[in-house]
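Starting off, we have a lone chain in the form predicted on its own, written out as structure tokens.
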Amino acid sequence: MKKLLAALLAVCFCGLAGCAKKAEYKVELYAMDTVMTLSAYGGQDAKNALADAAAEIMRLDNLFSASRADGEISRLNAAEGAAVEVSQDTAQVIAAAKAYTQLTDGAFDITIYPLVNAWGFVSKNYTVPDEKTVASLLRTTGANNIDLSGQTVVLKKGAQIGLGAIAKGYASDRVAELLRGSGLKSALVVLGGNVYAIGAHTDGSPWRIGIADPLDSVHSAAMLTVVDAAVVTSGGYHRYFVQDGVTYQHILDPRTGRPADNGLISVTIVSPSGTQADALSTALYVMGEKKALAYHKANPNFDYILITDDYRILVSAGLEDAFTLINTEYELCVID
């Protein structure tokens, strides 16, 4: 089914009312387990950029895809821990999540792959797997099981990886390099939860991103304005089961192999990086406040907005000018 929402979405363009130089063009598809909409400004070209953005998406989806047989990331979890030779796409990604593995102290990691699994977050069969199986699987996890040495991937006998948590960031600096190269210069790339705004509308306003409300499914907590910058948004509302009356979120924190639940329901990440945002997303999630707010002080590369499960929303000072809150229920706590 998802294979026939790609192709019948991947060539579904809207132009809509206006001059052709400032008509805006719309292209849908369905890849990395989400639906995509991609918007750009511009006449025939622009609709071609979208084009070609739309099916780089789709190559990389093929690449990335722990489900195909014949995606790079399937071959080599498949491969008891023989070399595989993968396309630069793919060690340049994995070369990405090692790295913040490291940076992050172990609060990403794509090795919890088989962890991700075992919870039935894959496969969508929810279920708590046992202690003992959860620590058997702890023991293949870490980046020190991955060996990248050029463009050959050993993994560890034992070891698999999922890209999850950074392929959608990755694919929209991909796509963002796409269509800066192609002259526009007004375009939305919203990827699922990983939105990448280039430039500004064409009257130079910025992007308005609305913030989800981990506690209200219709309506926005805030309202962010951007320009040439990817928002990130992970939370545990968006996947989740509830068996025996206890509710089990999708983010896994690496360290304990279950779901993290330290305080925080959502995390905002924005940054000129596609790949950093998706990636920080869930490491500070992982982390909880006082870890993340730590990491960034550490590291100001970035800007946060964090939601906490006691109605407190914490936003970076890099933020406070294009941040307004929306829910007032909230309390709002500008950081420095």
Contents of the next structure:
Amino acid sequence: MKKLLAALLAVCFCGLAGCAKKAEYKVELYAMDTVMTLSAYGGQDAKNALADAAAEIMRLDNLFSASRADGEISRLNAAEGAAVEVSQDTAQVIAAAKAYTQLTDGAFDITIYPLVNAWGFVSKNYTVPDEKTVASLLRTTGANNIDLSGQTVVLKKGAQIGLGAIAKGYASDRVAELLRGSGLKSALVVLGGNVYAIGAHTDGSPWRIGIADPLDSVHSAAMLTVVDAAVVTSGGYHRYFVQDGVTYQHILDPRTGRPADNGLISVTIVSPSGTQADALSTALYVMGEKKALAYHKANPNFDYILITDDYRILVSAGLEDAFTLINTEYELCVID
Ligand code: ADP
Ligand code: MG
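Following the display of the form predicted on its own, present the structure of the form predicted in complex with adenosine-5'-diphosphate (ADP).
Entire complex below, previous chain first.
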């Protein structure tokens, strides 16, 4: 708890007594391996709600962490085939992950964790595993290695899971629920590349979210206006290593056990569900352009922005009015 308090930084940007009701409060914390910023407009209630939200994120981080020995995922990964009772949150996020594995034909798969580990993306001691190691670790991947019944989980011997591609999305949904439940009408939850916008600004104008440019670490590639939605971006450009002139990024293709390399360099998903947006940003990145567009045709309950390695930005028609291209080196294509 002491650590949490130290990590909290609540700032009221408005010192005037007259604006106590509409002050902006901000909380910054480091959790789930990333910097997070929660901001909300309101009075003391907003400040309290943000502190509760930060505590909720820390709680989920403890549950979901695969590296913390006392976390539920660590316990599961060490169980060697034995049944483990987990919390409702962990059961829910595993159920969602299994559902997305099925929906995405295996492109999203939390059982890829032993490979993520073998490439050094957990320890950050990066290394290219040999083909034999990759082939052997792939034998225990796939959603059929996870048996979930109520809150009891059995991972087949040898299988391990990692929630890195879905935990922040799930946490953003819980935080949005908590903040809305506290009566907040205007808040922005930024969990690294996972953003959740609650309502709009207090003057009614939408939130403006910059879409990172994989080719320019300073300026955004595009700007998106949003109200009441999650905006989640996955890309290889912010977690990678280079060995012998080859770049290896952290999103793996579960079919090969190697970094996905299917022509996309960034995928942003917009959806009222942060969990869906997080899972699909990873999955569509793995699928590549053709399969990603086909997936959206069959499941049109979200919007997307795809950036290709030949400098095109593909935007689903639902975002046309909300989207502004900033880096005009990209060719903009709106897809119906
Ligand atoms: P970020 O970690 O930046 O939020 P993602 O949501 O795309 O990005 O999650 C990527 C992380 O998820 C990786 O660092 C790895 O731990 C794990 N992962 C990699 N490939 C997959 C995959 N195909 N399915 C599920 N999880 C994956
Ligand atoms: Mg993701």
